[in-house]
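The chain that follows stands alone, in the form predicted alone, written as structure tokens.
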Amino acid sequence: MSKRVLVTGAGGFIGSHLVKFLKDGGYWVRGVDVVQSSFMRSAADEFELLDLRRWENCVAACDGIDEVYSLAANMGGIGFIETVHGEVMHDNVLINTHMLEAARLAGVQRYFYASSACIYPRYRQETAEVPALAEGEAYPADPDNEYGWEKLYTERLCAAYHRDYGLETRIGRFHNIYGPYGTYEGGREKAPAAMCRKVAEAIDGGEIEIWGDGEQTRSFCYIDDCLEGVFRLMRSDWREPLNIGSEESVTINELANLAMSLGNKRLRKNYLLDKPQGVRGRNSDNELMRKVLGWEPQVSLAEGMGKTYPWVASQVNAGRVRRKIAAEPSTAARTATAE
């Protein structure tokens, strides 16, 4: 019989992709979230709408499950996590502490936790030319926001559950995962999707907003590489945190230029220096990933954005059509006016 796996956060961007990935691999999948994906029809064998901040829902979610992929979180892009603090820490600590205990009591065999590069200390990320961040550089701890502190706490909780109870935990530190079918508007979107949306919305010869001076650096990992990394880590014997990200560092200006080239538009950049910008530079060191998994991400930023931009642009264009239709008077109204 195939393993019975649980994906929490299955209505989100990474979670919905992961459900399909596992189903394609022959697993029986239960998906759980407070919402279903707006863009991807769930491929799960079961999909339950459950609020995992509540203990009894975590118990129900883990019932009869062999492995858990724990992705559920209250999170978003830099504009969200730099302005929403108490809610993020409250919700995510409840979700993760309840889920680990429910998994232990249910006899779950393996438990993957989706951590974040936000756990890395601010003092290591103060310049745009930042050295790539290796897993052992998380301490002395000084995450750049409360979201990072909550993630670091749960990493330690996973390690404690292995030491105390023997639960096989795996921890992946995600570095800016992006791709089609993700949030691209509304305030929770991340930089690649936001940049694609801004370019798609702009008129050729117009302008787009850039948060900061555009010289801050990041690396971005395409969704297919993220899924492969998660799966390989889950199947490995490695219990320590492991980066899941790309080593291809770019400035936000370069990301904007790439999106403009994909949209075939020439646009001016309007720099907003008072907007949230996060750390000055961040990149993933994948030396340990190559050693542990015998693998590293394969999709370049140009290739990944080449798949992401057309999807975001199609959503922007579809939204324009819907708004135009909504703004037009109905046939009946036009007839009545004419009469």
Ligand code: NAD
The other form holds:
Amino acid sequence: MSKRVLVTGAGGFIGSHLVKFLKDGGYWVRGVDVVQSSFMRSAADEFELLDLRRWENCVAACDGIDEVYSLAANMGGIGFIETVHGEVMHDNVLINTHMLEAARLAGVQRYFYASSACIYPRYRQETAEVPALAEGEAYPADPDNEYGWEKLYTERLCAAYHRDYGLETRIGRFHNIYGPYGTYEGGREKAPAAMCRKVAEAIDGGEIEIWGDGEQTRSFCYIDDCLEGVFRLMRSDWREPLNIGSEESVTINELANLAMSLGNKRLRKNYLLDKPQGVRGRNSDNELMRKVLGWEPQVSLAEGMGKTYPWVASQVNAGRVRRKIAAEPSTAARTATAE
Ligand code: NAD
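Could the form predicted together with the named molecule be shown next, to go alongside the form predicted alone?
Every component of the complex follows; first up is the chain already shown.
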């Protein structure tokens, strides 16, 4: 019989891709979220709309499950996590505390937790040219935002559940995952999707907004690499946190230039210095990943953005068409006006 797995956050960007990945791998999958994906029909065998801040819903979600991939979180891009603090900590601490306990009581064998590069201390990320972040550099702790503090707390909770109850926990520290079928508007989008949208919306020769001076650095990991990394980590015997990210560091200006070349547009950059920018520089050190998983991400930023830009642009264009149709008076309304 195939393993029965639960993916929480299955209506979200990474979760909806992960459900499909696991289904393609022969697993029986239950997806749980408070929403369905707006972009992708879920491939799950069962999809349940459950609010995982509530204990009884976590118990229902874990019922009959062998392995959990815990991705549900109240989160968003830098504009969101740097402005919403209490709600993020409140929701995520409830989701993760209840989910771990419900998984333990249900006799779950393995539990993957989606942590974040946001757990790394601010003092290691103060210049654009920072050394890449290795897993051992998380302490002394000083995450840049409350979202990161909660992630660090749940990393520790996972370790405690292994120590006290023997639950096999796996922790991936995601570094800026991107790709098609992710949020690209509304305030929760991340830099790659936001950049694609801004370029797709702009008129050639016009301008795009860049938050900060654009010289802050990041690395971005394509969704397919993220899924492969998560899966390999889950199958490994490694219980310590592991980076799941790319080592290809770029400035936000370079990311913008890439999006412009994919959109075939020349745009002026309008720098908004008062917008949230997060840490000055961040990159993933993948030495441990190579050792533990015998693998590292394979998709370059140019290749991954080459798949992401056309999808975001198609969504932007579809939105334009929808708005145009909505703005045009219907035939009935036109007839009524004429009469
Ligand atoms: P996402 O926002 O697209 O997905 C998260 C999902 O969790 C959403 O669909 C949301 O509806 C769901 N959720 C929120 N509150 C819930 C609740 N109370 N009950 C049930 N479901 C709830 O984000 P994503 O990019 O797919 O991220 C998935 C996980 O990876 C998250 O835990 C996130 O913190 C982590 N992560 C992502 C990135 C990234 O770059 N995308 C980076 C670091 C960490």
